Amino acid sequence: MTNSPYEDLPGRAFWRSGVAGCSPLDLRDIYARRWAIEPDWQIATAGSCFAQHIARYMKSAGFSVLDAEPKPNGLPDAAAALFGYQIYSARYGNIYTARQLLQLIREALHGERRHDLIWEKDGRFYDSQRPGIEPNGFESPAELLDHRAHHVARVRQMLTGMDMLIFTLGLTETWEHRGSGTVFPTAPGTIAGTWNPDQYQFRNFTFAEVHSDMSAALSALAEARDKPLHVLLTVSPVPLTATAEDHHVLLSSTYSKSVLRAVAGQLRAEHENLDYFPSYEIVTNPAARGVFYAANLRSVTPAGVDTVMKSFFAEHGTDLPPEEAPQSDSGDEGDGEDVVCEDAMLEAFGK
């Protein structure tokens, strides 16, 4: 008989033992495995910005990434970013939030068309669910309209043939439409459309909105597909640029990845074929003192993209390809931004 029930449990158990006396670029036993990647999976990556340095490391560790929008035949693979391919496995950009995620796949499976899909900005047209994917707007909403047809029908493939699905949840705060409730991954007026309070509101979603969200779009990926599907979740470290609340940036950004991880364990708890993955704790955790931030303190050094995967891969099986992550080529050395992220265009209104 112990004298206490912490008397037996493994080092990783204790901060001083599973933190204060580890390195930060090695924390023992942070990550262990539900179930194996099988060879023959096919996996499909979406969610924030931080989702793409994860689906850029599995493709070079030799993992079946899926790709089921590729680029059209001609266009370099240096452009190919700028025009939202080769970033996840579809073209719908970031997905920074579970009510985001769930209206696509709604979109996709039930056939849902969204409001308020076609903004305008100096004669051309954009694409509000993914407004990034062509910087210089189509010529007119029947090309968009195009466009969104054909996006949507591959995502429908992606959805109903993966194996399993890696997102990667990012934010809580969003902008909703006012009669329909659609909601998009930037404001409107910062890329493209007009802002009109009268016409758009600002959201925060609760620990039991997106809890709601998620179970839902898992139920609709279930009754979709004839095959399993699992699912990887993570909760990307990079803190919010801005807040539409009032009060401080820090506090909205604590509040949102506060809610969105403890979703992450409650699904966890509840999906057997569901499990976490800890990026968020390896790069923010104290033992670090911030050494895997750059200089803006919100971008994610290529130093501790290597020191997340390597988790990951050494979980897995996998040795860490030989990747290095490409610089910024925003001319500030340091910032770190190897992403496509409209959520730091947002610093531009800053005071």
Given for the second form:
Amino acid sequence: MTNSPYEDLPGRAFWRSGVAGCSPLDLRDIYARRWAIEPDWQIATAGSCFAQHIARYMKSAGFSVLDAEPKPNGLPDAAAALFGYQIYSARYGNIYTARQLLQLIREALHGERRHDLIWEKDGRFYDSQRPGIEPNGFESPAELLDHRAHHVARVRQMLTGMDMLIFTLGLTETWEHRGSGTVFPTAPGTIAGTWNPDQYQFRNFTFAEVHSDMSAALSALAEARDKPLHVLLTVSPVPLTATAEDHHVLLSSTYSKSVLRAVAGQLRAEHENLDYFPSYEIVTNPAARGVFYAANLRSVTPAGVDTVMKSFFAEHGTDLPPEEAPQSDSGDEGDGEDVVCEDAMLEAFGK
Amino acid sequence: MSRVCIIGNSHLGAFKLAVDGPEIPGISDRFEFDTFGSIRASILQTRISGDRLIPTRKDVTESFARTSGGQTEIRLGSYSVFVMAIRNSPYWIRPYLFDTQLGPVSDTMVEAIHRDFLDDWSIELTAEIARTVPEARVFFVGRPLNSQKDFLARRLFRQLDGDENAANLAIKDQLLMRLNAVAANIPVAPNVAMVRPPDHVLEPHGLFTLSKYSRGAQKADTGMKQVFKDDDTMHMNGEYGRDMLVHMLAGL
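Could you switch over to the form predicted in complex with its partner chain, since the one displayed so far is the form predicted alone?
Every chain and every other molecule in the complex is listed next, the one we just looked at coming first.
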């Protein structure tokens, strides 16, 4: 008989041995996979900006990351990201909220029509659900709808064909169309559209709402598919660029990440086919003393992303791909802004 | 008589067959032709000195001599018209497809793909020649659009023909309109024009060359020795060369 229930616990259970006494570059036992990724699994990626890193590393490491909506043959690789190609498994841009993910799934699988889809700016037309995927917008509303139909068909293929979905939860704050409840990845007026408080309202989702949206998304996927789906959730460690709440951005950021982290944990407890990977914890680890953040204290540095992915790959039987491994002699950690991130545009509105 | 210089790689064959063949009404009595060929991208092994394009490698010198009837360099200043039959045509649809499928491509995306085409060495060489002889007209033809028997053509026709393919036809029509628009405003040099093959040379969708033009094609890079019946979908015959020359030169 032991003297305390803590007595036989492993080192990872104690702050001193699990965090304070460990190198933040090599946190042992922080992630234990729930299931192995089979070599033939088709993996789809989606989520907030941080998910772009995961997608890129997974591809480089040789995992079969789906590209359900490939670019035209002649579009140079260097220009592909400008048009939203090769960032995720389809051309949906960043999906910041659980509600946004649910909307896309329902549109692709149930044919649900989106309201307020077309935003205008300077005579050009933007898809409000992915305003960043055409740098100059579309020539006409009709053309936008053609592109959307093509996109949604590809998303449907992806959702029914994938074996695994990696989704990075990013935000709880969003802007909602009052009449329809449609939410958007950017506030109206940021890239296109017009900010009108009679038409749009601010929403900051609660735990219950995020959990409900994610649960509905998982149910919709399960109903539409005829094979098992494995889901890996992560929470973006990138803090909010700005908050529309009437208080300090640090409070909003903490609220948002706390809710998302809690939902991820709850979903993991409820679904055996769902796992949580702690990228959030690895980057925000106090032992790292902020070293994984770039000078703006938001973007995650290449070293931070490397550390995250090293933990992930270690559990899945591989190593960092050579082209992604840190350059020890460069001394340049970069600014971490090698991702396409609409919410960073809110910086421009700051005082 | 105006002198015309035709520069090409294997696709020079169609033009050489045309100018070496029977008289071309309305053309042969007004123009004299010289042809210079060099395989694939080997014509890059040249330099411009004064108004001369001079090979810097022996095989290119030999190829020039073989395809021109003995000339080993090009006196650019002695021609009033140039025809560039090298590399891709700006009207070739493959770069705008999704693998082998038609799909919506925005105007901005068409421009981005076209900008990549303009970065090609063949355009740089064309611009260099055009700048050296600014009073000359330079026609950039590129290689012919593949024949309608090409695998890609057969894949695309399945998407375009039939009652249920109206949406794909609309996509194709819009794409062609945009290709024509970007090619017409091409910023290579003021005296350079991109040449789209005339409609009668193309199948009804306007994407591929009629297969009758590939029958009896000859590749310039095999010393004009290899003759194709109708199974070469990329190289064209003398009739194609003749029709293209009439298309470009009749109005001059």
